[in-house]
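First comes one chain, alone, set out as structure tokens in the form predicted on its own.
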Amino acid sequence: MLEFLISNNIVCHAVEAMLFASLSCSILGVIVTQFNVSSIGFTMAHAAFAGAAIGMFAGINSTLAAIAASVLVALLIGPVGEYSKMSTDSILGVFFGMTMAIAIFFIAYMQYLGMGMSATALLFGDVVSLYREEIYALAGISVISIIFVYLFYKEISALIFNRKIAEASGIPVKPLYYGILFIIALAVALSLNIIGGLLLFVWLVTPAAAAYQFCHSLKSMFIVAPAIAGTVSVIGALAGLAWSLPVAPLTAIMITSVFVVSMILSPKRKISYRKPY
């Protein structure tokens, strides 16, 4: 898609993958952070991680297995929370621990059996060995994320403001909530091989957190967060490949650094002092 700008196919594919992964994750990350359930990010990431590990062990496509596992967890979050009468954060913590344990078990068991399968890409990402279909899938989920937010912006805003009021006003809260979880599950699963299960949380939370330091409306956050994530991810991909550095970890450090700088420069930190009467 960007061949007219970047002639080297490996670099071009890496930039495209990082760009599309960052766009979808950061857009959905705004919703995650505004829901005050950032734990959705690392729970979904590790659910996809566990699914991919099971897929590798069973000899099936790891991306499809990651999608299946993350979608399954997305579908179980609500019913398990209602049945157990526990908060969403508590349920997410349980799923996080379970999926992380499953992923580690299968990776360790494969090493014990000498199956010769490397889980490095699942852990830290790999932008070099990419198929064109993976990039198309990432581009597709980015478009879906943008369209979803555009079509349901008012409903999402109401849901973020107050879930009970949104439900009382006639908004289909449960279908909307599960729709959000489903798209997050797809975005996370498709980004797993590019960013890595241990780093996906950075893309789902940090760009939105950086955007929040300067934005005073939800609409502006939906613009600024992907702008930050996309710009830094492209720079990270180009710098990492140019200097033979691990792209995803380097970009994660850069995104976190942007958050630190934005927190320091944030106008929201300014305190107005009044003279005593």
Contents of the next structure:
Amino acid sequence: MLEFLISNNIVCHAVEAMLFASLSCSILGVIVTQFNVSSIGFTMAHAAFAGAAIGMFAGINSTLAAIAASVLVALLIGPVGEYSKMSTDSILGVFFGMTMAIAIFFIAYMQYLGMGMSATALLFGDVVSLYREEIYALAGISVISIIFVYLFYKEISALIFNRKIAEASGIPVKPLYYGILFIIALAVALSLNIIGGLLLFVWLVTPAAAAYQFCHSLKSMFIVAPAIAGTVSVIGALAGLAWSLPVAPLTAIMITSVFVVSMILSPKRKISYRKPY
Amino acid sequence: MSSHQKPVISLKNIYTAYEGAEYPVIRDVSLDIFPGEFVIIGGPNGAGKTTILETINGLLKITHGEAEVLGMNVSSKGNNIRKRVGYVIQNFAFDPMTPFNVGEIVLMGRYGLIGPLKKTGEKDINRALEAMKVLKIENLKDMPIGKLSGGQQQKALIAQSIAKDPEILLLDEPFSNLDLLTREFVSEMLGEMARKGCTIIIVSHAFDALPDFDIRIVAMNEGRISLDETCSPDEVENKIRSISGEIQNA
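Next up, the form predicted together with its partner chain. The previous block was the form predicted on its own.
Full complex below, order starting with the chain above.
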């Protein structure tokens, strides 16, 4: 897609993948952080990680297995939370531990069997060995995320503001909540190979957290967060490939640095010493 | 209220339970409320006052009995009811950095009415502006909600509820953060809404500012209605106090 800008195919694919993964994750990250359920991103990332590991073990497409696992966890979070009478955060903790254990179990077992498991890509991401279809899928989920937020912006904003008030206004809160979880699950599963299960959380939380330092409206957060994530991810991919550095970890460090700077410069914490007269 | 009118709220032998609770909070409550009535729900803490509000707008599960609001079954049509019923919640605490301004919050009151996949129109924006003007907070339109005082936030939430032009307005402790003058002003505004046909149901412990017409008192105790009568605004406090005293001495 960006061949007209970057002639080297490998670099071009890496930049495209990082750009699209960062767009979808950071847009959905605004919802995740503002809804105070950052653990959702963490849990989904590890569910996808476990799914991919099972997929590799069973000899089926690891991306499809990752999608299936994260969607399954997304569908289970609500009912299990309601049934067990526990907070969403506690349920997410349970799922996180379980999925992590499943992933590690299969990776360790495959190594024991000498199956030559390439777990590093799942953990830390791999932007070099990508299929074109994976990039198209990432572009697709980015477009879906943008359209979803555009179409349901008013419902999402009410849900973020106060779930009870949103429900009392007549907004169908439950279907919307599951819709959000479903799209997060898809975005996380598709980004797993590029960013890695351990680093996905950075893309889901940090750009939105950085945008929050400057933005006074939710609308602007939906623009600033993907702008930060997209710009830093493209620079990270180019720099990583130019200097043979691991792209996803390098970009994660860069995004975190942006957050630290934005936190220091945030106008929201400044106290005005001006006198009114 | 006139018996030939159809009630806007009709509860028949209702039991409402919170998830996980051993016993229902609301027990065998029957209540008919008519259009334009101004109802104050009183009673001691834990009597079921908030629960009855959340039963009326379908936020809580009814385990027994039948409930109809605006001619719709509460258990099956809760979402449709909530589009036409305003609800001002009791406990709210907004993060000072929350990325919403007052104008957005008030407009949110119309979101359920507008429905999914439709954008807010000029009519919605104008209605939100009118609601802010009624509450005298139009000058706070662009202020982040988290930076406002408790009273200003309360007024924003009341404006949010009236922006949807509710047929029934439920208010849970709406005066708790307001000073006396504002209480009088908000109370008069609610009275005006009742005169125009909107049913007002308030859970409150503040009776020093009530509109100047007959008020129906529904006192609750241990999930049951212990008093249901109509009186003048001057009598409300004494009636609620006497029933609360009786409950404490019992």
